[in-house]
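There is one chain below, alone, in C-alpha coordinates, taken in the form predicted on its own.
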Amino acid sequence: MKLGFIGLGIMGKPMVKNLLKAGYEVTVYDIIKENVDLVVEAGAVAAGSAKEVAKECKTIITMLPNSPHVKAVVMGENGVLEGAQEGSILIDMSSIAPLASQEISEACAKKGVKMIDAPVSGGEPKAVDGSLSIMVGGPEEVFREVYDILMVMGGSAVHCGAIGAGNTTKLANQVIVALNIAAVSEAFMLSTKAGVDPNKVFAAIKGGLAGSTVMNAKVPMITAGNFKPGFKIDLHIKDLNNALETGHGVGAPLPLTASVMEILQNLHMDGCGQEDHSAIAKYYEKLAGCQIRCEEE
(Lines of atoms letter the chains of each structure in order from A and count residues from 1; the text may use other names and numbers.)
(Lines give C-alpha, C1' and ligand atoms only; values in the text may rest on other atoms or scores of the structure.)
Protein backbone atom coordinates (compact mmCIF):
# COMPACT_ATOMS: atom_id res chain seq x y z
CA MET A 1 0.00 0.00 0.00
CA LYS A 2 1.26 3.49 -0.88
CA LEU A 3 1.30 6.22 1.76
CA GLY A 4 2.29 9.87 1.57
CA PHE A 5 4.13 11.52 4.43
CA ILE A 6 4.80 15.26 4.73
CA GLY A 7 7.00 16.64 7.52
CA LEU A 8 10.25 14.88 8.39
CA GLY A 9 11.41 16.48 11.62
CA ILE A 10 12.44 14.81 14.88
CA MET A 11 9.20 12.81 14.94
CA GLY A 12 8.46 12.37 11.25
CA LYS A 13 11.70 10.64 10.26
CA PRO A 14 11.39 7.67 12.63
CA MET A 15 7.65 7.38 11.93
CA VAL A 16 8.39 7.02 8.21
CA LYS A 17 11.08 4.45 8.92
CA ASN A 18 8.61 2.35 10.91
CA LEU A 19 6.09 2.49 8.05
CA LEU A 20 8.80 1.36 5.65
CA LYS A 21 9.77 -1.52 7.94
CA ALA A 22 6.11 -2.59 8.02
CA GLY A 23 6.13 -2.91 4.23
CA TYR A 24 4.38 0.30 3.17
CA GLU A 25 5.60 2.23 0.14
CA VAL A 26 6.08 5.79 1.38
CA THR A 27 6.36 8.93 -0.74
CA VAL A 28 7.73 11.86 1.28
CA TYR A 29 8.12 15.61 1.15
CA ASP A 30 9.87 18.12 3.40
CA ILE A 31 11.30 21.57 2.78
CA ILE A 32 14.63 20.43 4.28
CA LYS A 33 16.45 18.27 1.73
CA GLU A 34 18.69 16.60 4.33
CA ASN A 35 15.62 15.21 6.10
CA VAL A 36 14.29 13.82 2.83
CA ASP A 37 17.65 12.24 2.00
CA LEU A 38 17.74 10.42 5.34
CA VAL A 39 14.44 8.62 4.77
CA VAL A 40 15.12 8.04 1.07
CA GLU A 41 18.20 6.10 2.20
CA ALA A 42 15.82 3.94 4.25
CA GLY A 43 13.65 3.23 1.19
CA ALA A 44 11.22 6.15 0.85
CA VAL A 45 10.54 7.93 -2.46
CA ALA A 46 11.02 11.70 -2.63
CA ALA A 47 8.37 14.04 -4.05
CA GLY A 48 8.83 17.65 -5.10
CA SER A 49 5.78 19.09 -3.32
CA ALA A 50 2.83 18.27 -1.08
CA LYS A 51 0.67 18.36 -4.21
CA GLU A 52 2.83 15.67 -5.81
CA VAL A 53 2.57 13.49 -2.69
CA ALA A 54 -1.23 13.73 -2.79
CA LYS A 55 -1.32 12.89 -6.50
CA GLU A 56 0.69 9.73 -5.87
CA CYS A 57 -1.02 8.53 -2.67
CA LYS A 58 -4.63 8.29 -1.52
CA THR A 59 -3.64 8.27 2.16
CA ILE A 60 -1.51 11.23 3.22
CA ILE A 61 0.01 11.81 6.66
CA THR A 62 1.16 15.25 7.80
CA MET A 63 3.48 15.80 10.78
CA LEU A 64 4.19 19.54 10.98
CA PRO A 65 5.05 22.09 13.69
CA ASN A 66 1.86 24.16 14.08
CA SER A 67 -1.49 25.24 12.65
CA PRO A 68 -0.16 27.70 10.01
CA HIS A 69 2.18 25.04 8.60
CA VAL A 70 -0.60 22.49 8.24
CA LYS A 71 -2.93 25.04 6.65
CA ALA A 72 -0.25 26.03 4.13
CA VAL A 73 0.68 22.43 3.27
CA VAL A 74 -2.92 21.27 2.92
CA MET A 75 -4.78 24.34 1.64
CA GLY A 76 -2.03 26.45 0.06
CA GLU A 77 -0.37 26.63 -3.34
CA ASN A 78 1.03 23.24 -4.42
CA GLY A 79 -0.67 21.81 -1.37
CA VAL A 80 -2.35 18.52 -0.64
CA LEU A 81 -5.79 19.61 -1.82
CA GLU A 82 -4.44 20.64 -5.22
CA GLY A 83 -3.28 17.08 -5.83
CA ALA A 84 -5.66 14.94 -3.80
CA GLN A 85 -8.24 12.67 -5.41
CA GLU A 86 -11.82 12.45 -4.21
CA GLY A 87 -11.96 9.77 -1.52
CA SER A 88 -8.40 10.41 -0.33
CA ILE A 89 -7.72 10.41 3.42
CA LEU A 90 -5.67 13.03 5.26
CA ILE A 91 -4.25 11.96 8.62
CA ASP A 92 -2.91 15.07 10.32
CA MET A 93 -0.62 13.91 13.13
CA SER A 94 0.60 17.42 13.93
CA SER A 95 -0.24 19.00 17.28
CA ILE A 96 -2.30 22.06 16.37
CA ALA A 97 -5.26 24.10 17.61
CA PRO A 98 -8.57 22.16 17.53
CA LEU A 99 -10.29 25.00 15.65
CA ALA A 100 -7.60 24.83 12.97
CA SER A 101 -8.28 21.09 12.56
CA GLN A 102 -11.95 21.87 12.02
CA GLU A 103 -11.15 24.58 9.45
CA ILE A 104 -8.82 22.27 7.51
CA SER A 105 -11.38 19.46 7.65
CA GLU A 106 -14.05 21.74 6.14
CA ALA A 107 -11.71 22.61 3.26
CA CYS A 108 -10.96 18.91 2.74
CA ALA A 109 -14.67 18.03 2.68
CA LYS A 110 -15.27 20.49 -0.17
CA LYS A 111 -12.75 18.50 -2.23
CA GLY A 112 -14.17 15.12 -1.23
CA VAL A 113 -11.19 14.37 1.03
CA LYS A 114 -11.76 12.68 4.40
CA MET A 115 -9.71 13.83 7.38
CA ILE A 116 -8.85 12.86 10.94
CA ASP A 117 -6.66 14.72 13.41
CA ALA A 118 -4.34 12.26 15.14
CA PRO A 119 -1.69 14.00 17.28
CA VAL A 120 0.75 11.88 19.24
CA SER A 121 2.49 11.75 22.60
CA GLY A 122 5.73 10.05 23.54
CA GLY A 123 8.43 12.15 21.93
CA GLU A 124 11.31 10.91 19.81
CA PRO A 125 12.03 7.70 21.79
CA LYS A 126 8.50 6.38 21.25
CA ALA A 127 8.48 7.58 17.64
CA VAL A 128 11.61 5.48 17.13
CA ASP A 129 10.25 2.31 18.73
CA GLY A 130 6.75 2.72 17.31
CA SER A 131 4.95 3.01 20.65
CA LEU A 132 3.44 6.49 20.41
CA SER A 133 0.11 7.25 22.07
CA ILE A 134 -2.20 8.46 19.30
CA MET A 135 -5.37 10.44 20.05
CA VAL A 136 -7.83 10.75 17.18
CA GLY A 137 -10.66 13.06 16.21
CA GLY A 138 -12.90 12.69 13.17
CA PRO A 139 -15.35 10.20 11.67
CA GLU A 140 -15.09 6.86 13.44
CA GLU A 141 -15.35 4.93 10.17
CA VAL A 142 -12.25 6.75 8.85
CA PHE A 143 -10.44 5.99 12.11
CA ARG A 144 -11.25 2.29 11.66
CA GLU A 145 -10.10 2.41 8.03
CA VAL A 146 -6.62 3.71 8.93
CA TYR A 147 -6.27 2.01 12.33
CA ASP A 148 -3.68 -0.52 11.15
CA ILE A 149 -1.53 2.28 9.73
CA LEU A 150 -1.69 4.19 13.00
CA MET A 151 -0.72 1.11 14.99
CA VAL A 152 2.51 0.74 13.02
CA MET A 153 3.57 4.04 14.58
CA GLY A 154 1.79 3.75 17.91
CA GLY A 155 1.34 1.54 20.92
CA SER A 156 -2.22 2.80 21.23
CA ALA A 157 -4.70 4.71 19.08
CA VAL A 158 -7.91 5.95 20.69
CA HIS A 159 -10.86 7.60 18.95
CA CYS A 160 -11.75 10.62 21.12
CA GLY A 161 -14.63 12.23 19.22
CA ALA A 162 -15.37 14.53 16.29
CA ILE A 163 -12.73 16.40 14.30
CA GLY A 164 -10.58 18.46 16.68
CA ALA A 165 -11.10 16.08 19.61
CA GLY A 166 -7.69 14.52 19.01
CA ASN A 167 -5.98 17.87 19.37
CA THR A 168 -8.08 18.81 22.39
CA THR A 169 -6.93 15.57 24.00
CA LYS A 170 -3.34 16.36 23.03
CA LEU A 171 -3.61 19.79 24.68
CA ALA A 172 -4.74 18.11 27.90
CA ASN A 173 -1.75 15.79 27.60
CA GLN A 174 0.66 18.67 27.09
CA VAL A 175 -0.70 20.58 30.07
CA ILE A 176 -0.14 17.53 32.28
CA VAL A 177 3.37 16.88 30.92
CA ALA A 178 4.51 20.50 31.34
CA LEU A 179 3.16 20.76 34.88
CA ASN A 180 4.65 17.37 35.75
CA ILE A 181 8.13 18.36 34.56
CA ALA A 182 7.87 21.62 36.52
CA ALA A 183 6.79 19.72 39.67
CA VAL A 184 9.63 17.22 39.23
CA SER A 185 12.15 20.05 38.77
CA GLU A 186 10.87 21.87 41.84
CA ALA A 187 10.93 18.74 44.01
CA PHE A 188 14.38 17.62 42.92
CA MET A 189 15.78 21.09 43.47
CA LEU A 190 14.40 20.87 47.02
CA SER A 191 16.22 17.59 47.60
CA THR A 192 19.43 18.91 46.05
CA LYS A 193 19.48 22.07 48.18
CA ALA A 194 18.72 19.95 51.25
CA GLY A 195 21.78 17.81 50.52
CA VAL A 196 20.02 14.59 49.46
CA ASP A 197 21.29 12.85 46.32
CA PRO A 198 18.59 13.20 43.59
CA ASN A 199 19.37 9.69 42.35
CA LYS A 200 18.41 8.25 45.74
CA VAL A 201 15.26 10.38 45.86
CA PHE A 202 14.33 9.08 42.42
CA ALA A 203 14.90 5.45 43.44
CA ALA A 204 12.82 5.93 46.60
CA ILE A 205 9.75 7.63 45.09
CA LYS A 206 9.42 6.41 41.51
CA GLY A 207 7.41 3.36 42.56
CA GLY A 208 5.00 5.35 44.71
CA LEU A 209 2.11 7.69 44.02
CA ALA A 210 4.46 10.45 42.75
CA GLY A 211 5.90 8.11 40.14
CA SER A 212 5.05 8.80 36.50
CA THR A 213 6.18 8.18 32.94
CA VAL A 214 7.33 11.80 32.86
CA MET A 215 9.49 11.32 35.97
CA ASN A 216 11.01 8.12 34.61
CA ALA A 217 11.87 9.77 31.29
CA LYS A 218 13.01 13.20 32.46
CA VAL A 219 14.77 12.80 35.83
CA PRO A 220 17.71 10.82 34.33
CA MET A 221 18.10 13.58 31.72
CA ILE A 222 17.98 16.34 34.33
CA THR A 223 20.44 14.66 36.70
CA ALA A 224 22.84 14.01 33.81
CA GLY A 225 22.52 17.56 32.47
CA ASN A 226 21.41 16.08 29.15
CA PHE A 227 18.90 18.38 27.45
CA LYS A 228 19.23 16.97 23.92
CA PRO A 229 15.78 17.55 22.43
CA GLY A 230 13.24 14.79 22.24
CA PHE A 231 10.56 17.47 22.48
CA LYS A 232 11.71 21.08 22.32
CA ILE A 233 10.87 23.91 24.71
CA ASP A 234 9.69 26.04 21.77
CA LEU A 235 7.25 23.34 20.65
CA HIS A 236 5.86 23.06 24.15
CA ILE A 237 5.37 26.83 24.17
CA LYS A 238 3.36 26.41 20.98
CA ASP A 239 1.20 23.71 22.57
CA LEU A 240 0.54 25.68 25.74
CA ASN A 241 -0.33 28.74 23.66
CA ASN A 242 -2.93 26.61 21.91
CA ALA A 243 -4.14 25.25 25.26
CA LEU A 244 -4.51 28.72 26.77
CA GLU A 245 -6.27 30.02 23.66
CA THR A 246 -8.65 27.05 23.67
CA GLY A 247 -9.20 27.38 27.41
CA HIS A 248 -10.12 31.03 27.03
CA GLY A 249 -12.48 30.12 24.19
CA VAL A 250 -14.39 27.46 26.13
CA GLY A 251 -14.19 29.08 29.57
CA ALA A 252 -11.76 26.58 31.16
CA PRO A 253 -9.48 28.10 33.84
CA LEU A 254 -5.80 27.21 33.32
CA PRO A 255 -3.83 29.13 35.99
CA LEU A 256 -1.11 26.49 36.46
CA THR A 257 -0.65 26.22 32.70
CA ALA A 258 -0.19 30.00 32.54
CA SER A 259 2.48 29.81 35.27
CA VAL A 260 4.46 27.11 33.49
CA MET A 261 4.13 29.05 30.25
CA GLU A 262 5.98 31.92 31.94
CA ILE A 263 8.77 29.49 32.90
CA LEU A 264 9.02 28.27 29.31
CA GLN A 265 9.05 31.82 27.95
CA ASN A 266 11.87 32.68 30.37
CA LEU A 267 13.86 29.69 29.13
CA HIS A 268 13.24 30.71 25.52
CA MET A 269 14.60 34.18 26.28
CA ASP A 270 17.66 32.51 27.87
CA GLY A 271 18.38 30.70 24.59
CA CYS A 272 17.04 27.30 25.63
CA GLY A 273 14.15 27.11 23.18
CA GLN A 274 15.71 24.32 21.11
CA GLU A 275 16.52 22.18 24.16
CA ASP A 276 14.36 19.38 25.54
CA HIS A 277 11.44 20.42 27.75
CA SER A 278 13.25 18.70 30.63
CA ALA A 279 15.29 21.94 30.61
CA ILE A 280 12.48 23.40 32.71
CA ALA A 281 14.86 22.26 35.45
CA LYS A 282 17.28 24.97 34.28
CA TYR A 283 14.81 27.62 35.39
CA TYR A 284 15.00 26.27 38.95
CA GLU A 285 18.77 25.89 38.72
CA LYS A 286 19.02 29.54 37.72
CA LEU A 287 16.87 30.67 40.67
CA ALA A 288 18.61 28.42 43.18
CA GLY A 289 22.16 28.95 41.94
CA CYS A 290 22.97 25.22 41.78
CA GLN A 291 22.46 22.27 39.49
CA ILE A 292 20.38 19.14 40.03
CA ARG A 293 23.01 16.46 39.59
CA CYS A 294 23.59 12.99 41.07
CA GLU A 295 26.61 12.30 43.23
CA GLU A 296 29.49 10.46 41.57
CA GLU A 297 29.48 6.74 42.38
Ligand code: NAD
Second form
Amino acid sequence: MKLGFIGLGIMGKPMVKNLLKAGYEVTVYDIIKENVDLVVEAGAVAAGSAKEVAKECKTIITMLPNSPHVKAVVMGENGVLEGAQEGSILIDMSSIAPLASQEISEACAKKGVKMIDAPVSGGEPKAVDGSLSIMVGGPEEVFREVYDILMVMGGSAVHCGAIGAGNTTKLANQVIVALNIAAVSEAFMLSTKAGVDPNKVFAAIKGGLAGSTVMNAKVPMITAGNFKPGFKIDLHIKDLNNALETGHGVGAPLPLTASVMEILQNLHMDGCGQEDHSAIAKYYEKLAGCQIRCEEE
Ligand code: NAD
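Switch over from the form predicted on its own to the form predicted together with nicotinamide-adenine-dinucleotide (NAD), please.
All chains and molecules follow, beginning with the one already shown.
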Protein backbone atom coordinates (compact mmCIF):
# COMPACT_ATOMS: atom_id res chain seq x y z
CA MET A 1 0.00 0.00 0.00
CA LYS A 2 1.17 3.54 -0.83
CA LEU A 3 1.57 6.16 1.91
CA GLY A 4 2.64 9.81 1.75
CA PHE A 5 4.79 11.30 4.52
CA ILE A 6 5.61 15.00 4.89
CA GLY A 7 8.03 16.29 7.57
CA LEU A 8 11.21 14.27 7.98
CA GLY A 9 12.78 15.72 11.13
CA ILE A 10 13.90 14.00 14.32
CA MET A 11 10.57 12.11 14.49
CA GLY A 12 9.53 11.79 10.84
CA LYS A 13 12.68 9.98 9.67
CA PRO A 14 12.45 6.96 12.00
CA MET A 15 8.67 6.79 11.55
CA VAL A 16 9.13 6.53 7.76
CA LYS A 17 11.81 3.87 8.22
CA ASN A 18 9.41 1.75 10.29
CA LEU A 19 6.67 2.11 7.66
CA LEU A 20 9.14 0.99 4.98
CA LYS A 21 10.21 -1.99 7.11
CA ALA A 22 6.53 -2.94 7.47
CA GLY A 23 6.24 -3.11 3.68
CA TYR A 24 4.53 0.19 2.85
CA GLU A 25 5.64 2.16 -0.24
CA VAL A 26 6.33 5.63 1.16
CA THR A 27 6.46 8.84 -0.92
CA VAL A 28 8.08 11.67 1.07
CA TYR A 29 8.57 15.43 1.05
CA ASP A 30 10.53 17.88 3.23
CA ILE A 31 12.00 21.32 2.55
CA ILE A 32 15.38 20.06 3.83
CA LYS A 33 16.99 17.93 1.10
CA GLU A 34 19.39 16.07 3.43
CA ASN A 35 16.40 14.78 5.42
CA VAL A 36 14.77 13.53 2.20
CA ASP A 37 18.02 11.86 1.10
CA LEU A 38 18.32 9.96 4.39
CA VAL A 39 14.93 8.25 3.98
CA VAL A 40 15.35 7.75 0.22
CA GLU A 41 18.49 5.74 1.10
CA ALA A 42 16.21 3.56 3.23
CA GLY A 43 13.80 2.97 0.31
CA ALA A 44 11.38 5.93 0.25
CA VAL A 45 10.50 7.79 -2.97
CA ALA A 46 11.05 11.58 -3.07
CA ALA A 47 8.31 13.94 -4.28
CA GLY A 48 8.79 17.59 -5.29
CA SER A 49 5.99 19.06 -3.16
CA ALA A 50 3.21 18.24 -0.71
CA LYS A 51 0.79 18.49 -3.65
CA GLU A 52 2.75 15.79 -5.51
CA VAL A 53 2.68 13.53 -2.43
CA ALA A 54 -1.11 13.90 -2.25
CA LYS A 55 -1.50 13.14 -5.98
CA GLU A 56 0.46 9.90 -5.54
CA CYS A 57 -1.02 8.64 -2.26
CA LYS A 58 -4.54 8.43 -0.81
CA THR A 59 -3.24 8.30 2.78
CA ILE A 60 -0.95 11.16 3.77
CA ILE A 61 0.86 11.58 7.09
CA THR A 62 2.23 14.95 8.25
CA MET A 63 4.84 15.33 11.02
CA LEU A 64 5.63 19.06 11.13
CA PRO A 65 6.63 21.52 13.88
CA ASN A 66 3.48 23.58 14.58
CA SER A 67 0.06 24.82 13.40
CA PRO A 68 1.33 27.36 10.78
CA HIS A 69 3.52 24.67 9.15
CA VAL A 70 0.65 22.18 8.93
CA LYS A 71 -1.73 24.86 7.60
CA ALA A 72 0.81 25.87 4.94
CA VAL A 73 1.56 22.27 3.92
CA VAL A 74 -2.11 21.25 3.77
CA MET A 75 -3.98 24.41 2.76
CA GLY A 76 -1.22 26.48 1.08
CA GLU A 77 0.15 26.76 -2.43
CA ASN A 78 1.37 23.41 -3.78
CA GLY A 79 -0.15 21.90 -0.65
CA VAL A 80 -1.87 18.59 0.09
CA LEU A 81 -5.37 19.87 -0.76
CA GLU A 82 -4.26 20.96 -4.24
CA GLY A 83 -3.27 17.38 -5.06
CA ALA A 84 -5.57 15.27 -2.88
CA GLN A 85 -8.26 13.04 -4.31
CA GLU A 86 -11.76 12.81 -2.87
CA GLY A 87 -11.82 10.13 -0.17
CA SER A 88 -8.14 10.59 0.72
CA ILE A 89 -7.18 10.51 4.41
CA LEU A 90 -4.89 13.01 6.15
CA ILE A 91 -3.27 11.79 9.38
CA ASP A 92 -1.66 14.81 11.05
CA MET A 93 0.77 13.48 13.65
CA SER A 94 2.29 16.90 14.46
CA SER A 95 1.65 18.45 17.88
CA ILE A 96 -0.40 21.55 17.07
CA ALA A 97 -3.20 23.68 18.58
CA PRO A 98 -6.52 21.78 18.79
CA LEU A 99 -8.30 24.74 17.17
CA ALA A 100 -5.90 24.56 14.20
CA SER A 101 -6.73 20.84 13.78
CA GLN A 102 -10.41 21.78 13.59
CA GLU A 103 -9.73 24.53 11.04
CA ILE A 104 -7.60 22.23 8.84
CA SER A 105 -10.18 19.44 9.04
CA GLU A 106 -12.90 21.87 7.83
CA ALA A 107 -10.76 22.80 4.83
CA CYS A 108 -10.17 19.08 4.17
CA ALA A 109 -13.89 18.31 4.37
CA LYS A 110 -14.61 20.89 1.63
CA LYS A 111 -12.40 18.80 -0.69
CA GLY A 112 -13.85 15.47 0.45
CA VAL A 113 -10.68 14.62 2.40
CA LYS A 114 -11.06 12.90 5.80
CA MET A 115 -8.73 13.91 8.63
CA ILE A 116 -7.64 12.75 12.06
CA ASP A 117 -5.21 14.47 14.43
CA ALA A 118 -2.83 11.87 15.86
CA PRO A 119 0.02 13.47 17.83
CA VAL A 120 2.50 11.23 19.59
CA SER A 121 4.46 10.94 22.80
CA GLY A 122 7.66 9.04 23.45
CA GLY A 123 10.28 11.05 21.61
CA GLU A 124 12.97 9.89 19.21
CA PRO A 125 13.81 6.57 20.98
CA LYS A 126 10.19 5.39 20.74
CA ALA A 127 9.88 6.69 17.18
CA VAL A 128 12.91 4.51 16.36
CA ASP A 129 11.58 1.35 17.99
CA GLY A 130 7.99 1.94 16.82
CA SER A 131 6.48 2.17 20.29
CA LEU A 132 5.09 5.73 20.35
CA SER A 133 1.93 6.52 22.33
CA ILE A 134 -0.55 7.91 19.78
CA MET A 135 -3.55 10.02 20.81
CA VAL A 136 -6.23 10.45 18.18
CA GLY A 137 -9.06 12.88 17.47
CA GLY A 138 -11.55 12.70 14.60
CA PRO A 139 -14.16 10.30 13.21
CA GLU A 140 -13.86 6.90 14.89
CA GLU A 141 -14.36 5.03 11.58
CA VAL A 142 -11.34 6.83 10.08
CA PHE A 143 -9.31 5.94 13.19
CA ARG A 144 -10.28 2.27 12.68
CA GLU A 145 -9.44 2.44 8.97
CA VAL A 146 -5.86 3.61 9.64
CA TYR A 147 -5.32 1.75 12.94
CA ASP A 148 -2.86 -0.77 11.45
CA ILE A 149 -0.74 2.02 9.95
CA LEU A 150 -0.65 3.84 13.31
CA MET A 151 0.38 0.65 15.09
CA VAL A 152 3.45 0.30 12.87
CA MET A 153 4.71 3.54 14.45
CA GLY A 154 3.13 3.17 17.87
CA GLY A 155 2.85 0.82 20.82
CA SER A 156 -0.63 2.19 21.50
CA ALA A 157 -3.21 4.29 19.66
CA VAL A 158 -6.19 5.59 21.63
CA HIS A 159 -9.20 7.36 20.12
CA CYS A 160 -9.80 10.33 22.45
CA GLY A 161 -12.78 12.09 20.79
CA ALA A 162 -13.68 14.48 17.98
CA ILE A 163 -11.11 16.27 15.79
CA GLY A 164 -8.68 18.21 18.03
CA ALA A 165 -9.07 15.77 20.95
CA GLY A 166 -5.75 14.14 20.09
CA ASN A 167 -3.97 17.46 20.36
CA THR A 168 -5.83 18.41 23.55
CA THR A 169 -4.59 15.13 25.05
CA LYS A 170 -1.06 15.88 23.78
CA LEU A 171 -1.16 19.31 25.49
CA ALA A 172 -2.04 17.58 28.77
CA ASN A 173 0.93 15.25 28.16
CA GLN A 174 3.27 18.17 27.49
CA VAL A 175 2.18 20.04 30.63
CA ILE A 176 2.95 16.94 32.71
CA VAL A 177 6.34 16.37 31.01
CA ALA A 178 7.49 20.01 31.37
CA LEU A 179 6.44 20.26 35.02
CA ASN A 180 7.99 16.87 35.76
CA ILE A 181 11.37 17.86 34.26
CA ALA A 182 11.27 21.10 36.26
CA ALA A 183 10.40 19.19 39.46
CA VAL A 184 13.21 16.67 38.84
CA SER A 185 15.69 19.51 38.14
CA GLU A 186 14.66 21.44 41.26
CA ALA A 187 14.85 18.35 43.49
CA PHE A 188 18.20 17.15 42.09
CA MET A 189 19.67 20.62 42.55
CA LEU A 190 18.56 20.53 46.20
CA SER A 191 20.24 17.16 46.82
CA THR A 192 23.37 18.09 44.83
CA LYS A 193 23.84 21.36 46.73
CA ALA A 194 23.33 19.47 49.98
CA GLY A 195 26.20 17.18 49.01
CA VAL A 196 24.49 13.94 47.94
CA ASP A 197 25.63 12.27 44.68
CA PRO A 198 22.76 12.60 42.13
CA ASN A 199 23.36 9.01 40.94
CA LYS A 200 22.68 7.77 44.48
CA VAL A 201 19.54 9.91 44.72
CA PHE A 202 18.34 8.52 41.36
CA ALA A 203 19.03 4.91 42.36
CA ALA A 204 17.28 5.40 45.71
CA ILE A 205 14.08 7.09 44.52
CA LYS A 206 13.38 5.93 40.95
CA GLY A 207 11.39 2.89 42.13
CA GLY A 208 9.29 4.93 44.59
CA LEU A 209 6.34 7.26 44.18
CA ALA A 210 8.51 10.06 42.74
CA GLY A 211 9.82 7.80 39.98
CA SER A 212 8.62 8.50 36.44
CA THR A 213 9.36 7.82 32.78
CA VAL A 214 10.57 11.43 32.63
CA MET A 215 12.98 10.85 35.53
CA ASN A 216 14.35 7.66 33.94
CA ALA A 217 14.88 9.35 30.57
CA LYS A 218 16.18 12.73 31.70
CA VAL A 219 18.27 12.23 34.87
CA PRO A 220 21.02 10.30 33.02
CA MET A 221 21.18 13.16 30.47
CA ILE A 222 21.28 15.86 33.16
CA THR A 223 23.98 14.18 35.24
CA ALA A 224 26.09 13.65 32.08
CA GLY A 225 25.57 17.28 30.99
CA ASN A 226 24.24 15.88 27.67
CA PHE A 227 21.54 18.15 26.29
CA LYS A 228 21.53 16.92 22.68
CA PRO A 229 17.90 16.85 21.42
CA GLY A 230 15.62 14.72 21.69
CA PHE A 231 12.87 17.19 22.16
CA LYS A 232 13.93 20.78 21.73
CA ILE A 233 13.28 23.59 24.24
CA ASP A 234 11.78 25.68 21.39
CA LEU A 235 9.27 22.93 20.55
CA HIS A 236 8.25 22.71 24.20
CA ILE A 237 7.75 26.50 24.25
CA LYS A 238 5.43 26.00 21.26
CA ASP A 239 3.45 23.30 23.13
CA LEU A 240 3.14 25.31 26.36
CA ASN A 241 2.03 28.34 24.32
CA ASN A 242 -0.70 26.17 22.77
CA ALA A 243 -1.58 24.80 26.24
CA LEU A 244 -1.84 28.29 27.79
CA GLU A 245 -3.93 29.61 24.88
CA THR A 246 -6.22 26.58 25.01
CA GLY A 247 -6.45 26.80 28.82
CA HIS A 248 -7.39 30.47 28.65
CA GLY A 249 -9.95 29.68 25.93
CA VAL A 250 -11.73 26.96 27.93
CA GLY A 251 -11.36 28.61 31.36
CA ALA A 252 -8.76 26.26 32.88
CA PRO A 253 -6.08 28.22 34.80
CA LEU A 254 -2.56 26.77 34.35
CA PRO A 255 -0.38 28.56 36.95
CA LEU A 256 2.43 25.97 37.05
CA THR A 257 2.56 25.74 33.25
CA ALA A 258 2.95 29.53 33.14
CA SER A 259 5.89 29.34 35.57
CA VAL A 260 7.71 26.63 33.62
CA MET A 261 7.03 28.59 30.42
CA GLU A 262 9.08 31.47 31.90
CA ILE A 263 11.95 29.04 32.63
CA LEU A 264 11.85 27.84 29.01
CA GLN A 265 11.75 31.44 27.73
CA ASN A 266 14.79 32.23 29.86
CA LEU A 267 16.66 29.25 28.38
CA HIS A 268 15.64 30.33 24.87
CA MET A 269 17.08 33.81 25.56
CA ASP A 270 20.29 32.13 26.80
CA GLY A 271 20.67 30.44 23.39
CA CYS A 272 19.49 26.97 24.49
CA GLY A 273 16.37 26.79 22.28
CA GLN A 274 17.76 23.94 20.15
CA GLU A 275 18.87 21.88 23.16
CA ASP A 276 16.88 19.04 24.73
CA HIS A 277 14.18 20.04 27.22
CA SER A 278 16.24 18.32 29.92
CA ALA A 279 18.27 21.57 29.73
CA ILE A 280 15.64 22.96 32.13
CA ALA A 281 18.23 21.73 34.65
CA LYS A 282 20.62 24.38 33.31
CA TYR A 283 18.25 27.10 34.53
CA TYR A 284 18.55 25.69 38.05
CA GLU A 285 22.32 25.33 37.63
CA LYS A 286 22.50 29.04 36.77
CA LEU A 287 20.39 30.01 39.80
CA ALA A 288 22.35 27.85 42.24
CA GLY A 289 25.80 28.34 40.69
CA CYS A 290 26.46 24.60 40.68
CA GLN A 291 26.11 21.72 38.22
CA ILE A 292 24.10 18.53 38.76
CA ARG A 293 26.80 15.95 37.97
CA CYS A 294 27.66 12.56 39.44
CA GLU A 295 30.82 12.11 41.50
CA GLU A 296 32.18 9.28 39.38
CA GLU A 297 31.46 8.28 35.78
P1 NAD B 1 11.92 18.71 13.61
O2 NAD B 1 12.07 20.18 13.69
O3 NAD B 1 13.10 17.83 13.84
O4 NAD B 1 11.30 18.29 12.17
C5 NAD B 1 10.32 19.01 11.48
C6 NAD B 1 10.49 18.76 10.00
O7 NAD B 1 9.47 19.45 9.28
C8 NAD B 1 11.84 19.30 9.47
O9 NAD B 1 12.53 18.30 8.73
C10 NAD B 1 11.42 20.46 8.57
O11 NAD B 1 12.27 20.70 7.47
C12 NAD B 1 10.03 20.00 8.12
N13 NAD B 1 9.23 21.09 7.58
C14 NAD B 1 8.98 22.30 8.15
N15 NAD B 1 8.19 23.03 7.33
C16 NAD B 1 7.95 22.27 6.23
C17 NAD B 1 7.22 22.49 5.04
N18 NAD B 1 6.59 23.64 4.81
N19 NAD B 1 7.18 21.50 4.13
C20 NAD B 1 7.83 20.32 4.33
N21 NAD B 1 8.54 20.06 5.45
C22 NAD B 1 8.60 21.03 6.40
O23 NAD B 1 10.73 18.35 14.60
P24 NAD B 1 10.43 16.93 15.30
O25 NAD B 1 11.19 16.85 16.58
O26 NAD B 1 10.52 15.85 14.29
O27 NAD B 1 8.89 17.16 15.70
C28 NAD B 1 7.82 17.11 14.77
C29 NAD B 1 6.52 17.21 15.55
O30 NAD B 1 6.45 16.12 16.46
C31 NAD B 1 6.41 18.50 16.39
O32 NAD B 1 5.08 18.94 16.38
C33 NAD B 1 6.82 18.04 17.77
O34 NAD B 1 6.26 18.85 18.78
C35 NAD B 1 6.28 16.63 17.78
N36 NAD B 1 6.97 15.71 18.70
C37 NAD B 1 8.34 15.68 18.79
C38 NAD B 1 8.95 14.81 19.69
C39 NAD B 1 10.46 14.77 19.85
O40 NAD B 1 10.93 14.18 20.84
N41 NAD B 1 11.24 15.33 18.94
C42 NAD B 1 8.17 13.95 20.48
C43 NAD B 1 6.80 13.95 20.33
C44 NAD B 1 6.20 14.83 19.43
